[in-house]
Amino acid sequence: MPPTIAVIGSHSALQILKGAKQEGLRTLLICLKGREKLYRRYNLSDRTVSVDSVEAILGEDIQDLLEGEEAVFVPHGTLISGGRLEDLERRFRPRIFGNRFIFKWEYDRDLKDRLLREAGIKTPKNFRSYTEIDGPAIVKLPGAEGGRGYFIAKSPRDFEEKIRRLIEKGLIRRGEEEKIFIQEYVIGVPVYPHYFWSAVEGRLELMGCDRRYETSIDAIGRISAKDQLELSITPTFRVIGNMPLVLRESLLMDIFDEGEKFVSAAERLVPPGIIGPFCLEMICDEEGRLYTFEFSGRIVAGTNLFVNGSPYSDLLFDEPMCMGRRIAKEIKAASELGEIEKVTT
C-alpha cells in the first residue's frame, strides 16, 4: 500500500498536498483550528484533522493516527519555527521525510554557521556583540520567523537606537534581543536557489529560485529619500510574497557547486544528511560572488511559485514539476523500490 502524504495546513502545504494527489498518493491535512475553510476551497484533502497548536502533533493521538495512516509527514517552516525541535527528533515516532536532525541545525545559529563553514561555503562575516559592528550588519531573530524584527544598523550606537524603537513598536519582544544574531551585511542581489537532493536517483537537482519581497525594506524605495529621513523609519525584512528569479547561466556552475559542497557537509555532520527539499539563502555581489547568509533543511515557501513547474524542473522533466510533486515522486519511487527508509527518519 502506498504511504499516505501527511502535512501541517500551512506555509507550503498546498502545493504539498496537489504534488502528493498528482502523484496519486493519499493525503492527510492536519489543519490548525480556523483555517479549515481556507483548505476546503482547494479541496486537496482526503483527510482533514483540526488541532489547536502545532505542538498537537507530538501528541498520542496525532501520531498513532498517522501512524494508522501509514503517513509519511512532511515537515517545512512552520515546523521550524515552533521549536521543540528535540521533541520531534525524540518523541515524534512517524516517518518524516528527510532528515529530522537537521532542523535544529537550521534554527540554531551558531550550528548553523558551523555548517555552512565546514562546507567551505562562502559567508558574510558574523560579529559576537552588537559592540564590534563597524560597518552595515543586519540583525536577526532565531528560527524561521520570515525575517520578523530583522534591521541594519551601521554601529554600535545606531544597534542600541533601533533595537529600543523596535521593541517599543512590538516588532521584536522583551528578551529577544538576548538571542540577535548578528552578520555582515553584504550588498548585492538577494538569490534563493531551491535545491532537490534524490536519494533515490542520487543526484543534486536545482528546481527553482526565487527573490523575497520584505516590507520594509522594499516598500521604503517608493518614498522620497527627503521624507524617509523626515519619517524615520526602521525598515525591517519580514517576508510578504515571492517574486521568481531566472539566473545568468553562467552562476549556474557555482549554484550547483555551492549545494554539493553544503550535500556533502551534511552528510558528514549530521547524518544521514540532506534528504529531499533545501535552500540556501545567497547574496550575488556586483562581481558575480555568492554569499551564502542562511540555509533552509526542508522545502522553501519561494517553491509555491512554481506549482506548475520553473524554467529549471523544465529542463529535467517531461511534465508539470512543482516541489511538492518531486516531494511526492521520491517518496512513491522509494515506497516502490521497497527503500523508503533511503527517503525518511
Ligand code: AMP
Second form
Amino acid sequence: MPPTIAVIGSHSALQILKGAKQEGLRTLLICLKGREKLYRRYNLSDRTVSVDSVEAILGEDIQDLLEGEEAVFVPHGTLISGGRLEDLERRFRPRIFGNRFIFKWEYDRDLKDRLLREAGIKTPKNFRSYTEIDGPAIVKLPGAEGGRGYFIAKSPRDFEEKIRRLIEKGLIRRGEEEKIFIQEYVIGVPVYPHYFWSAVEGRLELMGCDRRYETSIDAIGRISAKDQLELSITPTFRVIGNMPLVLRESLLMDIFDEGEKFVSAAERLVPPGIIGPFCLEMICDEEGRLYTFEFSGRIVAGTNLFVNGSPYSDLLFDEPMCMGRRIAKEIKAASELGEIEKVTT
Ligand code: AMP
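Since the one above is the form predicted alone, can you give the form predicted together with the named molecule too?
Next comes the full complex, and the chain you just saw is listed first.
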C-alpha cells in the first residue's frame, strides 16, 4: 500500500497536501482547532483530525492513528518553533520524512553554528563578547521571534547604550545579556536557496530561491535619509512574506558548493544526514560572496511561492514540481523500491 502523507495544518501544509495528491497519495491533515474551515476551502485532505495544539501529535491517539494509516509524517517550521524536539526524537513512533535528529541542531543557535562551521560553509564572524565588536554587528536576542528586538551595533559603546535602552523598555532582562548572540552584520542582500537532497537519486537539487520581505528593515528605504535619522528607527526583521528570486547564473556554482558541503557535514555530524528539503539562509555581499547565517533542515515557507514550480525546478522536471510534490515523489519512489527507511527516521 502506498504511504499516506500526514502533515500539521499550518506553514506549508497546503503545498504538501497538494503535492501528495498530484503524486496520487492519500493525505491526512492534523488540523489545529479553529483552522478546519481554511483547509476545507482547498479540499486537499482525505482525512482530517482536529487537535488542540501541535504537541498533540505526541499523544498516543494521534500516534496510533498515523501508524494505523502507515502514514509518513512531513515536518515543517511549526514543528521546530513548537520546541519539544527531544520528545519528538524519542517518543514519536510514526515515520518522519527527513532526519528527526537534525531539528534540534536547527533550533539551538550554538549547534546550528557548529554544523555550519564544521561544514566549511562561509559564515559571518561571531563575537564572543560585545567588547570585541569592531564593525557592524547584529545582536540577536534569545527567543526573539521574527528578529523583534534585534539591533545593529557599531562598537562596544554603541552596544552598551542600546542594550541599556532595551533593558529599560523591558525587552530584555538583566542577566539575559549572556544568552545574546552577536554576529558580524554582513552588508548585502538576502538569498535563500531551497535545496532538496534526494537520497533515492543520490543528487542535490535546487528547487527554487526566495528572499524574505521583512518589516521594518525593508521599510527603511521607503523614507528619506533625513527622516530615517530624525525618527531614530531601530530596524526589526519580522518576516511578512517571501519574494521570488532568480540568481545570476554564475552564482549557482557557489550555491551548489555550499549545499554540498552542508549535505556532507550533516551526514558526519547528524547521521543519517540530511534527507529531502533544506535551506541555507544567506547574505550576498557586493563581491558576490555568500555568507550563511542560518539553516533550516526541512521545508521552508519560502517554497510556498512555487506551488506551480519554479524556474529551477522547471529545469529539472518536465512537470510542475513544488517542494511539496518533490517530497511526495521521493516518498513514493522509496516506498516502491522497498526503501522507505532511506528517506524516513
Ligand atoms: P535570523 O533570526 O537569524 O533569521 O535573522 C533575521 C534576519 O536578520 C534575517 O532574515 C536577515 O535579514 C538578518 N540577518 C541575520 N543575520 C545577519 C547577518 N549576519 N548579516 C546581515 N543580516 C543578517
